[in-house]
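Okay, so here's just one chain, in structure tokens, the form predicted alone.
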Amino acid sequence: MASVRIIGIGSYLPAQRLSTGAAVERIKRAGGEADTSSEWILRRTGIAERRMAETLPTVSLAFRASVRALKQAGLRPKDLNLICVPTITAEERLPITAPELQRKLGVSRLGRPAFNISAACSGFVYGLAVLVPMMRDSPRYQRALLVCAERLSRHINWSDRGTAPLFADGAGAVALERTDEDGVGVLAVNIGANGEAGTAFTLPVQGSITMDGARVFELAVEAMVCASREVLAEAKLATTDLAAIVPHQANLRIMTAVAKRLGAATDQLITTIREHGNTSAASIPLALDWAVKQGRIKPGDLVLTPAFGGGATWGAALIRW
């Protein structure tokens, strides 16, 4: 049976850093709490800083990532046989952001199949999801481009302390690539969704997000816990086995809270929450591309991805690197 692997990932920011210090001066300024502090920021989420794209589109955070995920695999853009981007915060309904990056790409007159998928915060366990079978189960599917970019900043309501120091921009990109050597590449993926909690995370097509946090915080360990437990139980293996755990960057209360819950041994966390904010679908890739950088995750390494988005959505993926 054939697989599918990772032969490429690339990661973007945008240039513009935002300190908590001079996120809690915008909270104090639009009318938030007073009482608003650094130390209180960094103490409930875990971030000190976040980027934000002043003027750069999502399709051109994504394009940016995917130029340098493409230059680490070795291939060309008109290799590539699918483009799927996850992502919530399109400017707008159309065009659609992967026939938009195809065409930035220069490959638009191939036809090949791009599209979007709106899964928030877990847009690329959603993706891998999508493409791994398609690509697992026709040979016509050979090499895809996997972008999550998001660019929360344009949706902050700097008034609510709850939301407005969480969210901030980038892009992460995998190429992917079918192979029919075994026991490689993505291993496991589990979704899910509940549309009864949707409610908890919200974001009007004109407005702010809004989000009820200790729902989001009750909802999110326990769907990436049992996603993480199912991918485990399926490729038979266990949390020892991993190198890595990669989850989505929502809160470090969140991501600590998951890997005790797995018995994840500290070390095994990987976390760049801290740098990043939360960039929902992009937070993964990005962590992961960190990971890889810093030497954290190796060749032959056993990564697991879970995640949680509004929607509500979840999943996780185990990939071996």
Contents of the next structure:
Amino acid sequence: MASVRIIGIGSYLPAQRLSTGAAVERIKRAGGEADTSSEWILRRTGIAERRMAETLPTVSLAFRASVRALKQAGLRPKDLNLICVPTITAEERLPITAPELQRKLGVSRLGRPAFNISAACSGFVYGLAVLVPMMRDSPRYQRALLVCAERLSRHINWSDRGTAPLFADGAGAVALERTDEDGVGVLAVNIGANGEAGTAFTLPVQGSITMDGARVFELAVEAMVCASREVLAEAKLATTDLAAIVPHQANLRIMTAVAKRLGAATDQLITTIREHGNTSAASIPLALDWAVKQGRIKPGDLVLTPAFGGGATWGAALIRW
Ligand code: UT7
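Here we have the form predicted alone; I need the corresponding form predicted together with oxa(dethia)-CoA (UT7).
After this comes the whole thing, all chains and molecules, with the earlier chain placed first.
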């Protein structure tokens, strides 16, 4: 059977940094009823700074990450048969981000499919769950770009200390290629959702994020552990086979709890939340790109990417790099 592998990765972080100290000042200025501190935020979330896109729209973040992923893969935009953009923070409902990205890449005339996915922080894993079978089943889809881009800073309520310290902007993209080689690339993907838990995390079309942090915390650990166990079992592999666990970067304590419950060693866990904050769908490809550049993920390594997000949605992918 054909496989789908990652042949290029790229990411983009906006230049503007917001330290947790500066965020605390902003939260205090916003006049919320409750107090906070840098120490509390760093200790309870692991976040020391984040990036803010300011005026840069989501599609521009996506474009910049895409150009880098294509370059690393040695591809030109016209080589792409498919573009998929997981995002929950497109500024506009129409034009849709993915066709707009296709236009920016200069390949609209080719008329190839481009679509968004809305799965919040599980967007990267949902994207793989949709693209991999499409590409496996049809030689028409030889190469695809999965581009996760989020501009969450537009939706922060600075008077809410429970959410304002967390969310950030950024984009990460992977170039995927269909190959006739068996058992390489994306080995297994598992996704799930539970609408009953939807109200734990909300984002109106025009408005700010609300979250029942403690509830989301519990749900996230449980769902990420279950999804991880399922993909490992499906591939007949174990935690000890993993070179890296790259979870959605929601909270350092969530990631540590997931790794611990999977029986992983601390050096198997990749975290970028300290510098990136929570960038929703973009957080896994951003962390993957960082880990590859640091030499923490090398060709042939086995990588697990558990995710949990609004919806509630969750999933995990197992990738032979
Ligand atoms: O991206 C996917 C979805 N998002 C997540 O997975 C995030 C999940 N949740 C979390 O990361 C954590 O729940 C938070 C970081 C949001 C909160 O941490 P926590 O340890 O779960 O705190 P908590 O919600 O259980 O609240 C404990 C206390 C509360 O005070 P009271 O009611 O005990 O007086 C909160 O109001 O901590 C308070 N608190 C804060 N205190 C100082 C919440 N945020 C802050 C803050 N500074 N920024």
